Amino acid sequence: MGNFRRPRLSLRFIPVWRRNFLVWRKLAIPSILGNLADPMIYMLGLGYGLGSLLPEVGGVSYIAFLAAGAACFSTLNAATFEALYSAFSRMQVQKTWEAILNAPMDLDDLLLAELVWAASKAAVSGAAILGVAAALGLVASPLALWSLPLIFLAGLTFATLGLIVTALAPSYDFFMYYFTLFITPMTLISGVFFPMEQLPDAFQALAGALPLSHAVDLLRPLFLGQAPARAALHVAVLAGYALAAFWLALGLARRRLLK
């Protein structure tokens, strides 16, 4: 159990976060556009295209219903890609982690920096969708600003799950299993594109155990100018996922790198 001992964290993660930021800043615009492309296409294409054929969903237009789901989807995409492909590149290909660990830096703080960095990028993507939705008149009130810290929390959750996979992955190809077997099914049943109430009871129960559905249940009411029901429960589930997954990811990373 030595590898899975309690994390020891400090503010030494900040310079590593800043290093990642300085590297990303050189290609910030293409990076943001890349992360926004899929959710924007879904929101505008499905929202206006399919939405014109549908009646109201939950008392609002389909595109207004879809806006919060697109923000969650964008957050999920950005956090996952950063925690998988970018983090794996720094760990395995570029050997950046190895170089950093030669400085007075623990793996605990290094992994925390990767986590916070991935969540930061995810928050930018989710906030951008919120901004687009507001510009299109799809945000009902300033109450939606409460979405911003919740988007960051969701980014932390999705990033920790991605870091578990990165710590286990032998190559980039391994990530396709994660997307095919977890990310895509979770996206389809967690209320991003349609109400979960349309699903069979078994799928509703499964979706209720997944973090994305809790993020959607938090953000959608805020986008529509309402206070989320059971907000404390949804926040606790997301935070619980983030803490447990980070602990597991750190243990797996220790086993892989600190031999």
Given for the second form:
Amino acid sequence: MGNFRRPRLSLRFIPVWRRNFLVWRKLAIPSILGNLADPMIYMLGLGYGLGSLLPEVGGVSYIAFLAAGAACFSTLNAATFEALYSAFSRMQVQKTWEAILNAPMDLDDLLLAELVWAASKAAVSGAAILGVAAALGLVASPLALWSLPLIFLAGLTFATLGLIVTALAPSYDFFMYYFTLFITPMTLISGVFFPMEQLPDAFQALAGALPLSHAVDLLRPLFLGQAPARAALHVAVLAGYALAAFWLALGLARRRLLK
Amino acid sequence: MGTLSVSGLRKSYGEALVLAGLSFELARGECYGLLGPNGAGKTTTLRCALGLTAPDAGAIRLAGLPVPERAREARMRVGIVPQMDNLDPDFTAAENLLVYARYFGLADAEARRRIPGLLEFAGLAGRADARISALSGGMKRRLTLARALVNDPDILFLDEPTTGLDPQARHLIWERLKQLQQQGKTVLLTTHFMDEAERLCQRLAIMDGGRLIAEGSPRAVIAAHIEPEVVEVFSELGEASAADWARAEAARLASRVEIVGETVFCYLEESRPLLDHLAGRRGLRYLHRPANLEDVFLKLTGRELRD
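Structure of the form predicted together with the partner chain, please, following the form predicted alone?
What follows is the whole complex; the chain from before opens it.
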């Protein structure tokens, strides 16, 4: 009862965010490799390798088409891994959350910190792809800088979805369901690697109901130097998902931890 | 400035009644022990007192504030040593204290000013940069105690602070807890070690089945609930059974007799007749001692395993 009451948000999340940042700074090299190098290798390998076999996609070279998708994919991956495996370690294995909740912190503060932290890491991953794409001349204009806040927003959205799963997870093995049944199919139907228009209508409709396609629809035009169509709608979908998912994740976490 | 008071605390998980109308109050500056077998409700009591779970009924005040409504603010004045160490394994000793101090809103400069004294207090001077994995169990407990003091709390919650420690480490923790009491801190201690409770607590409570079944100073609890002397009788190896002896003879010599396997516990107001009797018996060994808190605990909560 009362677990799903309104979240109370405050700036108290900042010291917890800084805790995670300090750990990250200490473990930065493997973390940077995993978060940044991996998606970059993906983009360059697929973009140039597969791209050399392909004609133009959507009016541009395949790698220029792929760059925005790779930035979204990278954001999705980084946010999801942080909100699942890392947050679960802190909650269940290291009991870091327990220590924090013994201090003058509410679970609301703690979960907000996890959310903003995962989104921060995700934003770095997404922004790194933008940087590489710009260095390779794949980004058309400074308009692409608008991607940065949008990448952060997408990071918030994907991280909150992950936190729901973490709040429900009995063990690490549970996360495989989320990847297999949600993340991977969503990635394949949301226009990351190829235009959604290639898919049957039903899949396009499904993709439209999920957040990733909205991130792609915002970033791809910006990377290619155009203003996105229906930007307000896409932003609203991402923000709506983030808010609803945070509320749900917090309610589930309260039910799990404050009993 | 209040301490901790709970009254009429009730809490059920499904069918299981965990707290059945629990009430107690800590006097300022005292060390109050909460004893009880596993499952007696100690952990739930602590969680309720800190506002980490809401009771079904009852009232709690911590540091002068109603809990759970204002538990977060109340915890500003509280330091907690949890049962299981939950130090940050990725940080050094000093970083653990710094990061924890930030949770209380302390500025980094103020936290850094406090850290050397806290490490010194914990017997960890010179270990500021040690990784947690390089610390022994006793050092980790002491660092956890130092972390609980980072906000200079008025009230300390210590949940089995010496479980798993060797005697040296345990004595050092006791010494530190006495120092903290001299500084005027109020302490709530849970423990399974009766000698620890007798040594540290001005008052203690034994709980079972979610309610208090005895409360008072260690001496008063012993005096109120049990005969003053105990004689434990065992068989010499290969000799007649102490249990058989007890069934035949002990009842007329002791006020109360408990037979546990091959050991006989005789509780007495006056031990002379029994000791004289035993002096003439071959094949029986005995240990004569004053009754202690553990005797009371076992009398009140029974000898069956609780796991």
